[in-house]
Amino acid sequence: MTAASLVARCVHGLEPTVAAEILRRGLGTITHIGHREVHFRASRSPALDVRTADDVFLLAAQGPDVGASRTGAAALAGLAGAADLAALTRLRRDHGGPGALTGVEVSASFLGRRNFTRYDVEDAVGHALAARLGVGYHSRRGGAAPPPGHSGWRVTLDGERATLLLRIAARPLHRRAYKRRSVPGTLHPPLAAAMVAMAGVEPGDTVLDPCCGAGTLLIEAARQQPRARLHGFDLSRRAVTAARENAAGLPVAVARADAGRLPVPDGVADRVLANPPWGGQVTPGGLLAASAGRWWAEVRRVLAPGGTAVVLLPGVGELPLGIRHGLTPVHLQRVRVAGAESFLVRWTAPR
């Protein structure tokens, strides 16, 4: 089998994680890393389960980018029509996606001001491939979903290239097969699995999330490390059902606590991971309504001597607290999340 070039695309700040995580499995070799994408060489089929990324993509065409002016997006055909859509179908089909490129759907986006729409690429780029394809294609304009079994296609703009990408499963990988259920603030999965990857859990680590939310995270600990003993808290009702459906047939066990009491004995934990609610999209409760110090205090308690924590911060103004009590941070990666910034702390309890 020839070597598919491949495309990741990731949460920003996420390209090193994304790269690390292809190279750690044997998955290819890096090619180019740039904003949201990492490019790699496949040196196996399927190479589709990247946990960390939001999608896989098979690079279908390139070419310069079209600049800001208006007549740059109908330009953009051009890379429908420099796509070897025979053997992108032969290897979307090696990588364990559909045999077929059945309908079109398009999702565009770029980098920098130009004077034409995201609609208008996807158009221009969407009604060439159908045509080609001898198939019918869906605008996102109208704000409709794509019917099912459309192929999904999408095209990126940088400043110097104009990328042509076809994605390689019937839907966008970030879409788990286990997220049956949702409360607010739930954690996206790549996002999650990144978090599991920076604490480096190890066969018969403890586990503990105080504020588990659906249970994203102790889910992807379960994919990467089914042999963790994984234990999940939250104050919400609604949020334990949630974490408990989804964790369905998983090594992963759900209470209700508060996150500034958890019924656990000191020193258990050998890894915390942890979004707590810091008034986002969800208003702490129970203990932690009275002061975020007590969240680190009970962190700190929990944690056994040398062990590990991982947590995502809104902003850098929570890292004083956790200093103070006695946690050390020792790796920061900023990331953007639903175009907000934010960083992913990794801190150590001393021995």
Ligand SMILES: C[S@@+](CC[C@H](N)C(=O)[O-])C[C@H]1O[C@@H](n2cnc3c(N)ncnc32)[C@H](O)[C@@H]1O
Second form
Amino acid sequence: MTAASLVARCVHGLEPTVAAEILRRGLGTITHIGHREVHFRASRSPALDVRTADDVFLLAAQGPDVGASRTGAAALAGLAGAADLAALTRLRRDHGGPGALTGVEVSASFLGRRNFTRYDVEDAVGHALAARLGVGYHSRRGGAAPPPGHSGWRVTLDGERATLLLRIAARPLHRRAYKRRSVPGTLHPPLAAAMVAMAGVEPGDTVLDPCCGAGTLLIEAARQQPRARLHGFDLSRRAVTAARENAAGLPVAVARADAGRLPVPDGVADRVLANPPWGGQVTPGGLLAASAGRWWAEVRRVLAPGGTAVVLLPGVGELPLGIRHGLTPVHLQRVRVAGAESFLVRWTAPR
Ligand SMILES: C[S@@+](CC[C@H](N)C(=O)[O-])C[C@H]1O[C@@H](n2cnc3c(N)ncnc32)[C@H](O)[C@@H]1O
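Next up, the form predicted together with the named molecule in place of the form predicted alone?
Expanding to the full complex; the earlier chain stays at the top.
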């Protein structure tokens, strides 16, 4: 197999996490880290299963960014002309993707203001690719989802470079097959995977999610560390049902409980993972409705001496509350998911 140039796309803020996962798991060597993307040279195939990435693509072609002018979008059709379609087809198959390049669909994004729209870019590149391949092109301009079986292409403009990418898998990697049930405020799975990696879950660790929703954090933890003991709680019956269904077949126990009074002894948890119900999408219920301090007091109580909590917070304003409850923030990482800023915070409990 020829070593392929791959690009992992991710949530903004997780670029170093994705690069670290690629290196730790021996998936490849890093060649470039940019805005929401990590370029790497695959050292084995398939190099697809990067848990902290939204998706993994083959690098199809690159050129200079076309700038802001109206005519820039049309010029990007040149990227389609530069791609080696036969080599891409072979490499995609080698990495576990579908065998043939059937219909074409394109998704574009750019940094900075432009005098063209993403649809102008998508249509210019999509028509050129479809003409070269002799297949149909589905435009996203009308809002309709692409028909199944179309190959997913992506164009990015970062101010310096224009890049054309070809998705390897038939569907985006962040759409996990386990997520059959969802709840409001449910976590983006690659972000949950990044939180698990940040917590450093060890074999035999007891891991608690006090507000587990659909179970995303615990399921990602089971994938990364199958020998951990995983327990989730939520006040909502719907969430408990969703988490149990999503985690079917995995060693994850889920029960209905109030995160302000968890049914577990003091110091039982080596790790706590959570995105608590702050920030608007979900309102805190039960004992948390009156006081967020109650949540921090419970996290402090259940954590073992020297234990670690990784918590997703909507802002840094809540850090003093965690500190007042005896926890020490030791790492802070800003991430941007679907346009909203949040903070991943790793805390330790005193020994
Ligand atoms: C942001 S969601 C968590 C999403 C979850 N991490 C996922 O990926 O699906 C917050 C959760 O807190 C739960 N919640 C609200 N108040 C609670 C309480 N007092 N005790 C336990 N869970 C509570 C909500 O039912 C909701 O499922």
